[in-house]
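Just the one chain here, the form predicted on its own, laid out as structure tokens.
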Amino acid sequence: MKREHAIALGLAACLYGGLAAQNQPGSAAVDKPAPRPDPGRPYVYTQWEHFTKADGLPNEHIFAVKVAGDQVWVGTENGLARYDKRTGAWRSWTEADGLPWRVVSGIDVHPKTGEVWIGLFGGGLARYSAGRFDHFHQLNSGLVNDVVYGVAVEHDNIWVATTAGASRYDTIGDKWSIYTEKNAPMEEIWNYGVCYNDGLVHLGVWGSGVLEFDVATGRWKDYLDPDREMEIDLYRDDGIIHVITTGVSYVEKTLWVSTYFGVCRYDGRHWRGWYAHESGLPSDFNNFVKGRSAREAWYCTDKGVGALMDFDTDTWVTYTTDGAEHAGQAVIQRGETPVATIETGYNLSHNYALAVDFDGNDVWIGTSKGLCRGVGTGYYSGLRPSSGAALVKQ
């Protein structure tokens, strides 16, 4: 026993030793790993404009923002508005100029006959075409409901999402398909967003999540929270992170969406989702979302706006305003762990942000109080080797 004990105390004395030589100052085998190199910076808007009822808008509570050529048609609380690029020139329509319901919460343009498809808060639905409004309604058309969130075209449809279900107009038969859960597979009927892109009509649907509609099969499919526990993410990145959404958005084959519970992102096989303590989401009530390409989306929450700028990175950046100092800043963050801030100066109109859209290298925003643009001079996506400029380090 005594030299079965001694042989144990030398084996140990020789780990220790052995460990003890890996410890001294200089020994490889346990040196720090070097630090990863900075992945680069994304771009951060520094450059805004804001528009206020004093430049033109009919009321500064803004619901849809849609950018078509050299226009750029905004859906307010009281009245249709657009602003002309070319010349800086503002022209609004209310109720008393034949618009025919004053609240606009949504709003797309035919690429091809350039005509103005609006979504009506209660009203129904509005095309605005040669300097004149056609009213549709559930009284007059295949509307399924009046209160209209959002609008969508597909070829020479339109696809209308209302709080009763989906319609679907096509413009050259003058005929209507409406979708409920009597042949869609929609467990609620609350029809919060829709997009088109690429073949597919996405919806997005409160309590159903998202639905996808194949347009050259006619065929459904829904993307729902696979563990059906709607009050935590059970598994993570199992799917859609919660189902009641406020928004989609289909690009380069990825779908992007918001709800009121977080945001997410889908790439036809692989499910993201993200909560604010964790990215650069301002907060997890989330509005709207955008967009840009497979790596990038801007999401408009009730505390400013995240965009997700990196994919691959998960590099974010989250513009926050103080509208009464007139001051604001945007924070780039990798993950939950912030990187830098900006001070950009009055950027977003309101923290309170509800539509968003792209003008090229430019980003226009609604909020409740007021529209801005960022101007996006020298716009890049993705990142770039960081310069150190005008950047406060955390």
Contents of the next structure:
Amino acid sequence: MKREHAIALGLAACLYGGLAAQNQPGSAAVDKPAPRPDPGRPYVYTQWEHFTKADGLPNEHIFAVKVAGDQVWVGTENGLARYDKRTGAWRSWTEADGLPWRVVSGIDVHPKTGEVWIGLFGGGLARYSAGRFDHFHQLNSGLVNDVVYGVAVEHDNIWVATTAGASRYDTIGDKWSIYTEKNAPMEEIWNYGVCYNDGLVHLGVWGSGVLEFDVATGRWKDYLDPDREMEIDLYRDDGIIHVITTGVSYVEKTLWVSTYFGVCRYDGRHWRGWYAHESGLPSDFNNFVKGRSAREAWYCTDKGVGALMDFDTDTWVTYTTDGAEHAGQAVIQRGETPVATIETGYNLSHNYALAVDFDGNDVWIGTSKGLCRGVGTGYYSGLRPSSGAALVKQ
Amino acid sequence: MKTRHSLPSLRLLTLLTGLLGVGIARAQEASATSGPLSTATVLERIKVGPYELPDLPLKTNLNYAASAADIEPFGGVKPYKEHFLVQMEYTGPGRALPEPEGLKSVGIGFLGPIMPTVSVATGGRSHNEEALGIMMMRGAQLAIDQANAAGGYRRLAIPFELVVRNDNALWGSSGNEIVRMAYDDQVWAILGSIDGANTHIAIRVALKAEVPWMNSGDLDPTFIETNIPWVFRCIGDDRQQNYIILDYLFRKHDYRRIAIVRSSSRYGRFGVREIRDGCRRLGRPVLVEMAYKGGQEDFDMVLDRVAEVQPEVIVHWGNGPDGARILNAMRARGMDQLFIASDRAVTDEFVQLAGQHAEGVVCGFPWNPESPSPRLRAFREAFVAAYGTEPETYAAHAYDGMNMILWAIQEAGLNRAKIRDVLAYRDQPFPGVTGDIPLSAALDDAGEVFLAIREGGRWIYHSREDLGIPRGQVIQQTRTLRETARR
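Having displayed the form predicted on its own, please output the structure of the form predicted together with the partner chain.
In what comes next, the whole complex appears, and the chain from above leads the way.
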């Protein structure tokens, strides 16, 4: 395992202090409007660990990451892997080891039973329990399609987002339900992402925005782009930013959505959208999103990771890497304005990011060439006064 | 020495351009200053490691799909954001994958409806696209055969092989077929399909598996409106057919009362979308839009409703035989309106079923099969020699699409990302038998479309210029940067 640390330098902190002082309101010229006070700085991950095949991954094209207690489950293009955080040991499974199909595209872990539910891209659904894989597919179960993009555990039910609808498996009653355009408000049936939290299941449906299923009432609600046009977004904050959704995450009653056209957030009353040209998103092409709270979410794009660290102040940290040089940057940005650039050393394994999960203060990110962990020593949510930051260039 | 861009530096550039509110300007400027690159230059620049982005100018359009200002959606408002104007990039590590050794053949996937299947769209029966799918497969196979006769992959006597999978709409099984092609068959690119819903499923798989996808038979405008950098189309879509039909109806002939009769399938639903929207935006909203189930025989209820609104023109979007039955039913009850149809009516089956009623029918058409092109003549002769029948639209476009794939493989070698690159950054239109195929920034066929009119017992193909069909004003400026919404 390669471990590269970019520790804050005292000299750099002094340098930053000087730069920050220049930006204090009192130092501005008299005839210029006073700059807005700095609301503070977000936490920036400067310590990263990287994992490759040499460490035990069966494949470096990572499609899914799920943290469950001391274990990190990783879905790859050719196998399943598990990392034991206590021992640092990896174990992996391929088809030769009983994994029903090679491509693992989604993972969730049942908090009550510890069973691992595995979405297989073209192979259906698998359950890993007691050292055994059970296989569910179109021909032996109520799984609507074998091309699975996402899996989520809701109570004792397993939700599966497939390319031709969603399935819900009642593991206690051994019953399946299928949701398509016949019985749910799916304008298209191409399900991409699924998550469960706080009584609501959310499906990110390619071409049909986001669908919300209320577990208590069994009612559906849909979120679509009000302009209903593919080639334009008429107004940014009028609803979901585009109907071709790729990821959903619901936390603290806040819905975070990723699309291949930008991203958005819904707090139950207001929508807010972001595009790359006006935010810390490295790209409008977003593969995945995970919300950490109502104020913080991490977006996986094809050009790096954009972490909205403080919604209230629109403060982002954008991580990009130069894997060839084992270098990387984190750009702090407020809205469209860069605030500071921090040399983090090698951060993301690759800029093409596909999956993210949180692990206490740490963050795990799957990319198309390796897995990485941002070690969150001293992590804090939101912003803090800006003194004592790491190496900063402005 | 080749130029290399790291992502952090590109990121900074993006931020700066974004700050100026001219995100699109970067790509425009890059295109303007460096221009399109030759394939040799592209090949040189895509020799990059897994972490590098090749330095390639992105194709940029200033107007999406050459849309006239008066039919742009929400044309009176400057939208916040426009999509599909700048070419999508592939930023993954795939270009660094080595070419495999010891291959016995070079597999290219084919997905098409080549046998009757259960169709979700029709509620059970096969969607009757097998005839189209078989012609598509034949066109693709002919291109493969000719490439093999010329020495195969890079004249190394390694043959190309068409890996054929049936496109079955049942429970989205086309997605499963693509997974098998990508991972088990290890194909280098895929050509397909026809059904819009199935093809959407397929390209999502292609995106994740990172396989170039060429479409030659799905005219659904939204197929390309997905921002997938692996997807290409080599046939003019229904949006372009809709546009020429709208211009023919309104700008040339000043018709005012339009009705739509369409299949209840995705093909029908999305096929007429720009006609429906265009009629409304031009101040002549569609009077009624009726849908029917594919294969339906009785159209009394549909035509009762249509007749009530007294249209001047009936636009049909669906399969040819359905269109012929509707046309016959119309004429039988004395409805003599102009009948406009999609390209699927331009078939022998339609003419046989419609008989004399076919005379005067006007259809959108994605190409001109009467072109005097020597390439087309040679293709016809080869196709007839191989299969004993004349090729049609689906065969011809599949032949072109497969030849584009073959060209890209011969140029790029056996690397999916590089095959994608040479297609995506090609600087010249591809010389196809269906005409020149220029790719837009969205990697869609931006070539000319036609009207096929049944005249004197045969189809006559007319270009816009042939018929003097006026075009609305196409503003060559991105909408977000215009002075006003329409200027």
